[in-house]
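Here we start with a single chain on its own, the form predicted alone, put down as structure tokens.
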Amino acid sequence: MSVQVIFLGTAGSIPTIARSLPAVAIRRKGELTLFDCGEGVQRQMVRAHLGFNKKMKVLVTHMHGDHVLGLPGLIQTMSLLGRTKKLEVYGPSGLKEFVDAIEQTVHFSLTFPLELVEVEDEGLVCEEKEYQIHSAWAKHSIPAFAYSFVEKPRPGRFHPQKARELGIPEGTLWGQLQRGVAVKLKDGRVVNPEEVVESPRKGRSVVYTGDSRYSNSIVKLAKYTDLLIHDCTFDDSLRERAEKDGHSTPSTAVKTALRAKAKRLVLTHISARYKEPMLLLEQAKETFPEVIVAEDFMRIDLPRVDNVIK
């Protein structure tokens, strides 16, 4: 089961020839989770072959135009293509008012249920059977959130040969053991799950900061994450400008990654002043080697995590 991260837009504030506005998709089991929704996101999704009728959530970090103005076009495109599945959209205060204004002034008919949820504070945003999404306060010029996508622990490996050696018939009892339930055999013996099933395995996680200067809340959210996707609007020579505008530089992103003990770091929200991002990459690599600069349509596959939970 793969978890793939697809970068649909990696620019900061204004698009360039090479970079569209912020949008990062996570694809897992045929489901999409979209962080931010910059203008033209539906075209980026077409080019990335993501489809428009999958189970899908959109999580808007804040109500600046480059992060939310793609939402009306996405909703209209989905309707024109006959989407039927519910679309869940999460974001800070103002999200519902924004979508209501679009519906009242731009006339199109929805073909699917649209659920709008305003996130009021950091914590659990939504919970599915196999994963959770959490929020933390970012530090930007307006109220803004960072988000984490975290898989729940997966069951440990089941050992069929051990089960056979213990005389456990294949079928229902195997399933119970895999779900962590002890079983009683016909001869009266009780077999506990740990006799044939390994300890649970850690799930994978992705953290997306949106626009933010350094934030202790984000460090906490990103603790031990597999992939930290961090704002890197300016290079380190413009640190004061970044701080003033509520953005980050390579050293800020690296500071977050190091304190969170993140495994990998991706820099995004790149200012149009950088035709080539090599300067940003070099500054980050000085202290954090596992770092890359995001490019539109770049894909990262997160490997399965097989370490057991101690």
Given for the second form:
Number of protein chains: 2
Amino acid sequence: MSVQVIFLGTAGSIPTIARSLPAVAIRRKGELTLFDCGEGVQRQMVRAHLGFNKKMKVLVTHMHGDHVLGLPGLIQTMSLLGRTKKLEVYGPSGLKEFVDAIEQTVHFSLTFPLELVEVEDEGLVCEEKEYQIHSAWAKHSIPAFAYSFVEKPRPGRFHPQKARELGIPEGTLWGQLQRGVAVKLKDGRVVNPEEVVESPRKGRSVVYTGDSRYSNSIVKLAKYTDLLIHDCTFDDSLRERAEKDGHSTPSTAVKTALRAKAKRLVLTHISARYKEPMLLLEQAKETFPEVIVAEDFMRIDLPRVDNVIK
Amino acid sequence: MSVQVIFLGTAGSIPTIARSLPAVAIRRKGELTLFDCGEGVQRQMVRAHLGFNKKMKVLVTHMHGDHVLGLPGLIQTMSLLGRTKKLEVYGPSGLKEFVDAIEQTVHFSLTFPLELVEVEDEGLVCEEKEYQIHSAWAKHSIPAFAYSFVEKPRPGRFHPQKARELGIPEGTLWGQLQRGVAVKLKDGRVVNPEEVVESPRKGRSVVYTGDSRYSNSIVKLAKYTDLLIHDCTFDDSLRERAEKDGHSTPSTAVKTALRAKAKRLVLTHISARYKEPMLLLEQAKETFPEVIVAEDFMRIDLPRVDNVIK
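Right, the form predicted alone is done; let's see the coordinates for the form predicted together with another copy of the chain.
Shown next: the complete complex, the earlier chain at its head.
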């Protein structure tokens, strides 16, 4: 069961022929999590065959138009298609006022519950049975969040042979042990899960910075992440401009990746000035080889890892 | 000097892989007039190499999201690119409230004057030296306009040979006659413009219906137009559905074109259900051969006509 990351929009603030405005989807078990919602996202979703009726969350990093103006059209299209499932949208303060204003001035009627949640601080944004989403403060020209999508650990590998050797009958007791619960056998012996189950296995994680200059909070959020998707609006020769505008360059992204010990790095939010992103890649690759520059419709599969948690 | 019509978005309410949301540009003498402003229009303009710094007017037919949600992003991008020229936006009641709401909730600062004009009724919308834009009521589920772009007549052809035969010296007098003003020669004779200038020549015109079922007002607006761009959301088998939703089918568009004596007809606002628009074309072509179905990035050049006005 893979976690797939689909880059729907990889442009900076202005779209180009090749790049749509910011949006990154995570697909897991038929469910979608969308980081940012730039203009055109609904059409990018059509092109990527993602569908409009899945269980879905949208996480808006900040209220700049290029990161949120795709939301009204997405909501309208979902309604036109008769969606009935709830849509959850998270974002910084101002999100509700924005959606309210659109609803009042552009005529559409919702066919589904729209749950708007304003994220107020760093921390847990939402919790599902198998994953969590966390936020951290980014450093941009207006309040902005970075988000992480983190699978919960999976139970460790169960050893049926060991269970049989200990005389535990197959059935409900095995299930309890797999869920980490000690069991008492008919003969009075107590078997602890550790005797037949390995340590829990790490879940996968993806971190999306949105727009940000270097931020210690993001390093913390991205600790040991499998995939760090980082703002890289400018190349290193424009470091001062990036700093001033609250954006990053390859060396900022690499610094974050190294400090967070991230496994892989993807550079995105590429300014329209770079027709060919080779320059950005070269500047990053020197010190962090596991880096690529995002392209629209690029997909990255994160396979299950069997690493046990030490 | 051509008038070029560029189809930037030809979809119905939901975009498809091939069709972006409604927007049609008219390019004339380096100036742009945009009918409707569906989500994604700024990127379609990038793809069509239209630029963001031209003298420009936007005419929104009605306040449904699929016709207006491209406006905020267009304005933001123009500001990011440092536009200084005024942008004029016309649309029905509700336009100002919509743009105000966006300005207040999504952070961008304008670098240029934005002139918002709410069109209240049928008639002259705006007048330039060489053309006018008119509105007519469309018939849709909410108040909606159709618009026409109409060049003013050009002065008739001037005959220098005739002027010489009449003994009129080349120079300012020729100019006056060309502008339709009678002149008095030194010998006291008066020459009327008709003696050396043919009748004025018709300007070109384009009519865009926006979303509408059949409307007599649109027929009147489209009288003798060179190009009628008509709603054709559904095919004729879905005539009742179209009627109910305030949309048209090929036979509605043809009826309008025939009654208006339009020269050419383009069907647009094509529902996502038609992967292949052949059906729509066939239903229209039977009774109106000069018809095509719009495609994104299709361009139609309207050459100058030398027809004199009778």
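Everything quoted here is computed from the prediction, not taken from an experiment. Residue numbers count along the first chain shown, from 1. Basically, rigid core = biggest C-alpha set you can superpose within 1.5 Å across the two forms.
### Task
If you could, name the hinge position out of 201, 72, 134, 174 for the rigid-part rotation between the two forms?
Between the two rigid parts, the hinge is at 201.
### Query
In whole degrees, what is the angle of rotation of the smaller rigid part relative to the larger one between the two forms?
Smaller part versus larger part, rotation angle: 9 degrees.
### Distance moved by the residue 170 C-alpha between the two forms (core-aligned, Å)
Its C-alpha moves by 3.4 Å once the cores are overlaid.
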